[in-house]
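As structure tokens, one chain now follows by itself in the form predicted alone.
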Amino acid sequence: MQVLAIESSCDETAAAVVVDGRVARSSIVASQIDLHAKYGGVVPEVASRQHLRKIIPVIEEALEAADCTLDDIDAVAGTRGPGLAGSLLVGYNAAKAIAFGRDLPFLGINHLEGHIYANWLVEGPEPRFPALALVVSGGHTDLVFMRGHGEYERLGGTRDDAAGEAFDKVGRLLGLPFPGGPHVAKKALEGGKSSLHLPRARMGGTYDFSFSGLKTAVLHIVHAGQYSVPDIAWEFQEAVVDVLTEKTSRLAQELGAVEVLVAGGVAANQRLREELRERCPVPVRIPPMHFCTDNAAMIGAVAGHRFGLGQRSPLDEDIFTTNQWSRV
């Protein structure tokens, strides 16, 4: 069963053809990083206009790379949120239009659920349940317990900045290029232990996160001018990774999860990967780098499993922009 999947929640225009929710026959991503770099962040209106320019060529390239046409497609899926409203509308309505025009089943997919299902695109045995998913991206940081396909319980999340958002903002404070996350991680490799110690918000008694205080602490350190950029980057990364890893490993043990699934753009951070695998009491799955950041293959992976369960979405279903796991 082949799904044509489309993703446009932020600043990547993406399309993919995915077979049975497991195999990505193609995955095409048109990035807008260079377009937004001069602004230091994603400009929503600019992003949506660029999606309009790219959406048809990207879909055509995905079909060509998969060596198929729309005649070979069994269902169409599109990201319905969360994300930027203008960006979401482009990809979501393109997916619905194709489904309507070709009389194909349509599935609207939660972007965060897509990140989790990137773990199903890896060769080998499927992830096992019950599993604990750590979703860490530019806009979201969530701990979600999965008892089965489509069965989610959100047990913790950020109360302010997401982990990826904090990385990007600290990158800006350190004078690093956009997006800040990868550049902070790169600078951290040049730093190391020093007398600098940044706070860890443990949020005692909960599995929630908070990174705004850490970001403010970096601001004061930068203004004081006592430490080098690499040392600040190193300690900041250690503080974020420490909290993410400690809460994930403790919750996995408490719940009796048999696996930890890591998802989202921050899952590409090498230090986070190392610490989770070292400290978690159960096996940790992390998708390859190209499936950590936004892509359409992950949307196709969810759609394949939901299609197999007999689920469909009405064509009059609208987008949503907030982090609502209840709407998965």
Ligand code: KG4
Given for the second form:
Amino acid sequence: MQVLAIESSCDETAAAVVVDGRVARSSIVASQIDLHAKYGGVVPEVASRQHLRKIIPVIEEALEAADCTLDDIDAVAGTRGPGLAGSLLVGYNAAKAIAFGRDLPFLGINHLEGHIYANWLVEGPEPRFPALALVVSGGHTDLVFMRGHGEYERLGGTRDDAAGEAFDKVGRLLGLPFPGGPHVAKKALEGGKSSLHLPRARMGGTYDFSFSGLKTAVLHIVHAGQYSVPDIAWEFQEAVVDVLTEKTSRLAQELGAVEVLVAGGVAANQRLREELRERCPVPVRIPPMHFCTDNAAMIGAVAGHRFGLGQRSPLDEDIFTTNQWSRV
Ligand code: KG4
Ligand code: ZN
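Could you give the coordinates for the form predicted in complex with the ligand, as opposed to the form predicted alone above?
Let's see the whole complex now, leading with the same chain.
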């Protein structure tokens, strides 16, 4: 089954052609980073308007890169949420319109489920269950237990900032460009252990996270002056990676998970990839970088699976904007 998938939940306009939920024949992503950089964050209205400009060209490019036309497409999927309402509406309505115009089956897909299913786009044997998923993106930090396809039990998550959000805010405090995550990671390469110590919120042994204290600690250091940007970046990254890794490996052990699936933009972080692989008691899967950050191939991966099970969404289905694991 060949699915045309569309994603526009935040500031990336993306389309992909995915076969049987496992092979991305194309994956086109038009980033808006340059547009938002001068504001230091994503401006929702600017994002929606840019999606309007880009959505059709990006879909055309995805079809062309997959060497096919709409005649070769069997079904259409679009990201339904969570995300920015104005952004979601553009891609979701484009997907609906194509499905309607071509009389094709349609599915609305949860963006977070998409991040996890990026792990199905990697060549080789499929992930096995029960699995523990760590979803770390700009808006979410969740530990989710999967007993099977489409079965999600959220067992932990952030009580304040998401991991990516913390990277972005610290990047801004250190005067680094938007989005902070990759820039903090790059600066950290020049830094190392110093007398600086940042707190690690263990949250009393629960599987929840808190990153706002860490951010405040960085703020105090910056206000006090006399600091090294690379050393703060290094210590901050180590603190985030340490708690994410410690809780993920402990929960995987406790649940008897046979694999850990890592997902979301922060999964592109090299130190996180290394530490998880070293400290988790079971094999750790992490998608290649281009499938960690927002893309439409991951939406096609979920859709391939769900279409295979005969699932369909009605064309009058609404979007949703907040994190809801029950809405998958
Ligand atoms: O999943 P994603 O592309 O979009 C959301 O759904 O939020 O994640 C974006 C987040 C941003 O906060 C970005 O700073 C972070 O992922 N990120 C990173 C790295 N690359 C992207 N954070 C740390 N290290 C990286 N290498
Ligand atoms: Zn995302």
